[in-house]
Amino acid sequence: MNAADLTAVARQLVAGDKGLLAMDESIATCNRRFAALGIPQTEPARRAWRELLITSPRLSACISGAILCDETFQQSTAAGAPFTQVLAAAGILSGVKVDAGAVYLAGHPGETVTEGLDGLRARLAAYVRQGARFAKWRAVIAVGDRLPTLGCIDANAHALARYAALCQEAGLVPIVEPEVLMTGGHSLSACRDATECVLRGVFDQLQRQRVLLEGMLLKPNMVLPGLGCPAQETVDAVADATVDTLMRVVPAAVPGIVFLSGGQSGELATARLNAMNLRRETRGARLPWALSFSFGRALQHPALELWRGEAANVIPSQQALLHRAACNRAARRGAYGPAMDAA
């Protein structure tokens, strides 16, 4: 894939007020969510759940791409159709999570670095042959006493940039995900400072590794106080802090920013995304990049609670997924309101 093709796919993923369905949680994470609801923690149950998601009618009206983990990428429907083909037939691009997870960073207590670069070139080529159009790599950054350190930021930024360069070499649009975690008691201002420092490091490394900014997407956290912080800011305060931070550090060449939900409830993540997109109107300035969503739990959780592993619950579960997706599409236009969920 050449530069023009990479740019076209990146733009397609954020076009039409659509967003991404993140269904790339690890097997362990998926099993924990299943266990909490009494669902068997087995490959057939995970396959059935993911088939429910990707076969939801009219999903492509709100979703442009789906991020899969390796297990999901290799799975097929009960009728034998590969998931990637089902998504393509619906007009949804397939993406795949390619990192190998976070491990403790030597010499940096309380911090991690994401691994998975070894053998990545060959794995990306195989995913391309199977129909992948984009990929994702997640770095995890903790906020705390004297955290994050520059060593942790540099290590993760370098890995993200090398991954992104390898993706573009293979013809895949890289989604770059540096997540500043919500866990902890830090303030909104501490999250803002950490997020700005992390993003500066990431874009410095992306440029050093000659990554085409027009052919990638950024998947950051929203700027939020930690879950343990007594001062939980308003939706508008979060929107202002997030947009202001992004304006300072994200180059205009990047086509889109697709936020992660990071443990927020579906309604709150949608409301905050909506408030950010309203900033275009209230501040009288057009943002240089699309502000979209790449939500996992914030899209899936209501549907999963309804499904609970029962075939009889498939249709209402799919309706719950489509409702949350429609709310987030409205938020991209600044048109979401609590009444949409009350109804």
The other form holds:
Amino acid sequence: MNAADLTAVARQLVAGDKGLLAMDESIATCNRRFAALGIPQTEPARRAWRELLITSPRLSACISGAILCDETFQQSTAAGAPFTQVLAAAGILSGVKVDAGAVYLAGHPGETVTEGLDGLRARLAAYVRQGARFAKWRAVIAVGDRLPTLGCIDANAHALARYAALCQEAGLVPIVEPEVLMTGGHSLSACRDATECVLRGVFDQLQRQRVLLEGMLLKPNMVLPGLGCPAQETVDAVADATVDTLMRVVPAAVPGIVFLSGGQSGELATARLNAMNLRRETRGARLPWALSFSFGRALQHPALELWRGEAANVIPSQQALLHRAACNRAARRGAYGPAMDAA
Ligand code: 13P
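May I ask for the structure of the form predicted together with 1,3-dihydroxyacetonephosphate now, the form predicted alone having been displayed?
Below is the whole assembly, all chains and molecules, this chain first.
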């Protein structure tokens, strides 16, 4: 894929107020979420859940792309249709998580580096042959006493940039995901400082590795206080801190920013995204990139709680997914209000 094609796909993923459905939890993470709800932790149960998600009627009204893990990427519906073909038929682009997960970073207690570069070129070529149009790699950054360190930021930024360059070489739009975690008691300003530092490091490495900024998407955290911080901030304070931080460090050439939800409730993640997009209108602060969503838990969790592994619950569960997707689509226009959820 050439530069024009990469740019077109990156733009398509954020066009029309749509966003991404992140459904690429690893087998271990998916099993953990199933266990919490008493759902069997088996391959057939994971397959059934992912089939429920991608066959939700009218999903493509709000969702432009779905991110799958390798297991899901290879799976088919009960009727035998490959998931990637079901998505393509619905007009939804298929993406795939290609990192191999985070491991402890030597010499850096409490920090991790994401692995998966070895053999990546060949794996990307195989995913392209199977219909992938974009990919994802997640780096995980902890905030704490003297964390994150520069060693952790450098190692993760370098890996993200090597991954992104390999994706573009293969013809895949890279989603670059450096996640500053919500875990901990840190303040909003600590998250802001960490996020700014991480994003500076990431864009520095992306440019050194000659990544086409127009042909990628950034998937960052929102700038938030840690879950254990006594001072939880208002929706507007989070929206302002997030947009201000991104304005400082994300080049205008990047077509879109697609937030992760990171453990926020569905309603809060939507309200914060809405406030960021509203800010553009009320403050006259025109933003250079689309501000969209690539939520996992904030889209799936209400639906998973309704499903609980029971075939009889498929339709209400799909309705819950579609409702959250519609709320987030409205948030892209600054048109979401709590009344949408009350109804
Ligand atoms: P959450 O929205 O649940 O954080 O998941 C997004 C994701 O893709 C994490 O890698």
